[in-house]
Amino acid sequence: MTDFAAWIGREQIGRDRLTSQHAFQWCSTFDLEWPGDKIMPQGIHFALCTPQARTDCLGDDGHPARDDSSDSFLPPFPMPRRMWASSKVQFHAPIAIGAVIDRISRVVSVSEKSGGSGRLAFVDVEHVTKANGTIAVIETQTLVYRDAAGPDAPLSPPPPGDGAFDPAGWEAIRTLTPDPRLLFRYSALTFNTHRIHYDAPYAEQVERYRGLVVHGPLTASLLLQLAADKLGENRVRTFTFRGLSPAIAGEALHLVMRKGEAGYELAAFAEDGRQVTQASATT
């Protein structure tokens, strides 16, 4: 049996630079104003130094493969599900477009536990991202492995109920329909290959969603503008997000942000209320 522990302390090393067409393509998929200073929103390290894997290196769900080598960036855990569950966000220089950016990637933590879902495993993977030298963001990502759904098994999340997204309280509210084109141009501009952001016959009789994911880091982009919209941009210093339910493509999000009691606490709902993404972020 395989030591997963053994993957703890692994590293992986990234290089990239924010080239203007990289930079025009971020802002024109979020519909954003070209930055005249030249300082990208935050958010933008979700799009730099992005996989490398070859396409026949890929895994049935369009991840790079695993397997026990010592090339083997992340454990071969056998549950094939992958989501991206959470991360910890510290933002410590903003990123101008034209900086040459490095980023050590490290494994700080495997487990494993079984519930009422099955099997589960849990990786923390933490990037350091620098620009020019400068360290720039410190992301702890945390990973998440399931078992394979089988094919009878309900489509997530339940169909919309009777629910309504209930407004009040929240002092900052935008609503937008993320849509295939936008899932699309987020994964290119991720380089990401999970099928289940744009093969919609494999998200939903593969890995039982109601129709295609809109992506984790998408959210958190979203809301990350929406607190640059109240707050000024790169105000935001430390961000947390993590997927309480999956957004489907082609429903209404309702992305809102509210003063807390040290900080400001953000989130996303779909239209019958249930909560999609619970955030929060400080300046």
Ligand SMILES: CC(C)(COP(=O)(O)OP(=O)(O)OC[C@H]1O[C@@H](n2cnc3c(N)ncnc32)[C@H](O)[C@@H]1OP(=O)(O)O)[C@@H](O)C(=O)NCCC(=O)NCCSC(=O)C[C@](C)(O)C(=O)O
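Right, and the form predicted in complex with the named molecule of this protein, after the form predicted alone?
Since only the chain itself is given, any partners or molecules it might have are not part of what comes next.
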């Protein structure tokens, strides 16, 4: 039996440059103004040092295939369905257009749990990202792998209920509908071939989602933009987010924020009030 703990400590090195073209594509994707000071909005690190696996090295789901070999950065848990579960992000310094980017990614823990939806295998990966030699972002990302879904498994999330999103108590609200064009652009920006974001028959028939799934870091990027609208650009120092339930393309998403006891609370809700993401930020 494979000892997945043996993956702890594996490292991957990434090198990149934040070109004007990439920065422009990020701003266009999110309908953002070009930054006059050439400092990019927070969240751009999600689109840097992206996986570079050749197409013939991709698994069925579109992510780089995992196996027992020393080249396999992530552990080959037998559960095939990958999701971005959560992240804890520290912003140390802004990232300027043109910066040379270095990243060291390291597997820091693996664990198996049992959840309401079945067996779950988690892997935590720490990414230390430097821009022009200075630490810019440290993120601990948690990925979860779930058992395969049977062909008749109920689609997730369940159909919208009778409830409704309640804006009461939130100080800032932005509503938008992430559609397949936005998802496609985000997949392209992050060089993420995961089929749940663009291949509707695969998402529905194989992974048993009710539609195309909105990327966790896309929702996180939108929440960071809401924070920037209210607090100013590049003000967030720590940001955590956790995916509670999949957001589906073509359905309204309510992004919200309010001052909490120790910083800011943020969240994303579906139209029927189902909470999709829980997040927090400090300045």
